[in-house]
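Taking the form predicted alone, here's one chain by itself in C-alpha cells.
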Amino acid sequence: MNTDQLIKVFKAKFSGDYAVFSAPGRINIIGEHTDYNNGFVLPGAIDKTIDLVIKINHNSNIINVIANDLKEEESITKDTTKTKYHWTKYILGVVCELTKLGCNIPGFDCVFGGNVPVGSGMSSSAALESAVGLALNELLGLKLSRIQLAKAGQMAEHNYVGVRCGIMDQFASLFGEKGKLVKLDCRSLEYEMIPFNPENYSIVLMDTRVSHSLASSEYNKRRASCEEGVGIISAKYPEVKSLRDVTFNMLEEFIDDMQIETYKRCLYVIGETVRMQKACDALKTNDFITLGNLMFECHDGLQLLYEVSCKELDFLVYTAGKFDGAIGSRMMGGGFGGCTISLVETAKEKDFIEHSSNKFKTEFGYLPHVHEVKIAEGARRII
C-alpha cells in the first residue's frame, strides 16, 4: 500500500504530528470453519495491508475518521450508537472494547486505505480492526498485549457489527511473520509458526467476484447449529466443551438426536480439525501433495456438509482439480462468494490462471479476479 496518498489527504484535513500502522489482511491454508469451535486454524498473513494514518487529539472525545478508498468520512464518540456507515462500526467496536478493559480512549483523527480486497475473504475488517487497536495502544501506552488486541477486534465483530466470528483473522493479523504460517489453538490461544515454504507451488486466489452479503447471517446460523449439537453431546459427555472434543464415533451415538442439518455441520467440523492436524504434519515434512489433497476434501465438505460454498466456488475448484498441475484448491473464508484458495506447480501457474479464468468465462461470462499473495509479517508500526 502506498501511504503517500493517505498522508496527503490525512496533512489536508488534519494538523500536527501523525503516525503510521499497517495490518495485513490473511488467507487461511485450511481449517475453515473451526476457530469458532475452539479448534484449530492455519492461516498466514499476507503482503496486502490496510494502513492508517493517525494523530491522537486529547482536547476533544471526537474521533474522525476518513476511508479514504471509498471517499468517505464520519465524525462518532464512544457513545455514538448509530454509524453512518458500515464501516466506522469496526473502528467504533475497537474503542469500546479496549474502554471496557479500562483504558481512557480520547478522540483522534486517522485516515485508512489498503489494498486487502474488499468481500474476498481476505478480511479486510480484521486487519483495520488490528491496525486500530496497534495504533491506539502503542500511541496512548495502554500496555495491552496483541492477544487482547486481538480479543478486542474479536468482540468488535460479536458486539458492534453483529458477526459472532472467531479469533483467527485478527490473531493472524497482528501475529504473522513472513514465510510463516500460525497453527492457532482456538480455545487456549497457544500457537506455533509452522514453515511455509512451497519452493515449486504457488498459492493462486481467484476471485469469483460474488460478494458474499450471505455470510454474516448464515456464518451465526452456522454457529448456532455447531452449539446445539455441542449441547445435545454434552448431555451425556459433560466433558465436551466445544466440537474440537468429540470424535467421530461419539458424534453417531446421536445421529438420531439430531436434526440432520445440525448432525450435517457438525460432521464437517470434526472432520475439519482431523484435516488441519494432518496438514500441518504435512508441512513440516514439506509433503505437499497431502497438504493439496487435504484442501480438496476440505472444500468438499464445505460445499456438501456445511453448505457456505456456492456454484462459482465449486466450479473454480472442479476445473482445478482437472487440471494437471493443481495439488488443491478450495473456497476460503466464510463463504457464499469471494475467493478459492489454490496451490499450483510454479511450472504451471500461469496456464493455470488462464485455463480457470477462460473456463470460468465461459460459464458465467466474466473473468474471475486473480489475486497475487506472499506470506508476510503481521501488523506493525512504519512511521
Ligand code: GLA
Contents of the next structure:
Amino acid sequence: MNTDQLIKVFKAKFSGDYAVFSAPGRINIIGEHTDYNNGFVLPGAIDKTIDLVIKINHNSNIINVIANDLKEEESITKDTTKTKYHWTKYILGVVCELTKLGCNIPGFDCVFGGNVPVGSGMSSSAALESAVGLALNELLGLKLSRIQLAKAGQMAEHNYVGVRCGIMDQFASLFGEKGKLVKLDCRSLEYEMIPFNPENYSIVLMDTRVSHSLASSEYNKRRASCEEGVGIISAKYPEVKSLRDVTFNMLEEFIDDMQIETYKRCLYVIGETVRMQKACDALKTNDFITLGNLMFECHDGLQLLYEVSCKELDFLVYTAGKFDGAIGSRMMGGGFGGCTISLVETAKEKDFIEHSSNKFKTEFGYLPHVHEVKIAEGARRII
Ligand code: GLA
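Okay, that was the form predicted alone. Show me the form predicted in complex with this ligand next.
Next comes the full complex, and the chain you just saw is listed first.
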C-alpha cells in the first residue's frame, strides 16, 4: 500500500518525527470457528494492509487519531469510556489491554488507512490492532512478544468491541510469512509454517458486499452454544475442556441432553477439526483436489449446521461448485456476509470470475467485488 498519502495527512495535522507500521489482513484456507474452540486454523497473512503513521507524545496522555479513508478523527485518552466512532474502540482497546499488562502508554498522534476491505471477512480490525500494538511495543520499548500483542488485540475485541473472538486473525496478521500458511494450534499456540504455492491453482476471493451486521451478536451466540455443549459433555467427561477434546461418538451420547441447535453447532466444530487435519495431510502431498473438496464440505457445515452463512455466500459457493475448474469454495471468516474463498485452476480463473459475477448479478442485481490476494509477510515497521 502506498503510505505517502498517510504521511502527508500526518504532516499536515501533526508535527515531529514519525514511524510507519504496516499490518496485513488475512485469509483462512480452512478451520473456521475452530479457534475459540481450542482447535486448529490455517490462515495466511495477505498483501493487503492497514498502515499506521505514528508519533509518541511523551508529555501528554491524549491519543489523537485520524482514520484517513473515512475522513474521521477523534481524540481519546485511556480513560475514555465511550468513543465517537466504532474504529476508535480497536485502538483504545489495544492501549487499555497493554496498560493492563503493566505498560505505561503515553499519548500519541497517528493516522491510519489501508486497503484491507472493511466488512469482507479479511480482518481489517485485527490488522489495525496489530499495527497499533506493534508500533507501541517498538516505539516504547515494551519488549512484549508477538504472542502477547496478538492476545492484546484479541482482548481488545472482547472487552472494548464486544466480540468474543478467537486469536486467529491477530495471530495471522502478526506471524504471517510470504507464501506460507500458519497452521496454528489455538490451545497451545504452537504453530507451523506450511508452504502454500499451488502452482496451477489460484485463490479467488469474491465479496458479496453484504455487510455482516449480525456478525458480532450471532458470533457471540455461536461461541456460547459451543460452551454450553462443552458444559453438558464435561459433566460426564471432566477431561473435556473444549470441543477440541470431543469426538463424534462422545457427542452422540448427549444428543438427547442438548437442544438441537447446540448439537448442530458442536457437530460442525468437531467435523471441522477433522477436516482441518485432513486438509493439512493433503497439503503435504500437494493434493489440492482433496483440499478443495474439504472446503466445499466446510461450507456445507457452516451453512447448515453452524448457520453463519447467507444466501449470497451460498449462491457463490453453489455457482463455484458447478464450474469446471473451481476445485473448492466456501464462505470465509465469521460469516453473515463478506467473501467466499475459492481454489480455481489458474488457467480458468478469468472465466470463473466472469461466470460467477454474471450469475450473481442476474440473481441479486449487482456485481460482487473480486479481491486478488497473495500470501504475504506479517506486521512490521516500514519506516
Ligand atoms: C472471526 C474471528 C476469528 C474466527 C473467525 C471464524 O474472524 O475474529 O477469531 O473465529 O471469525 O473462524
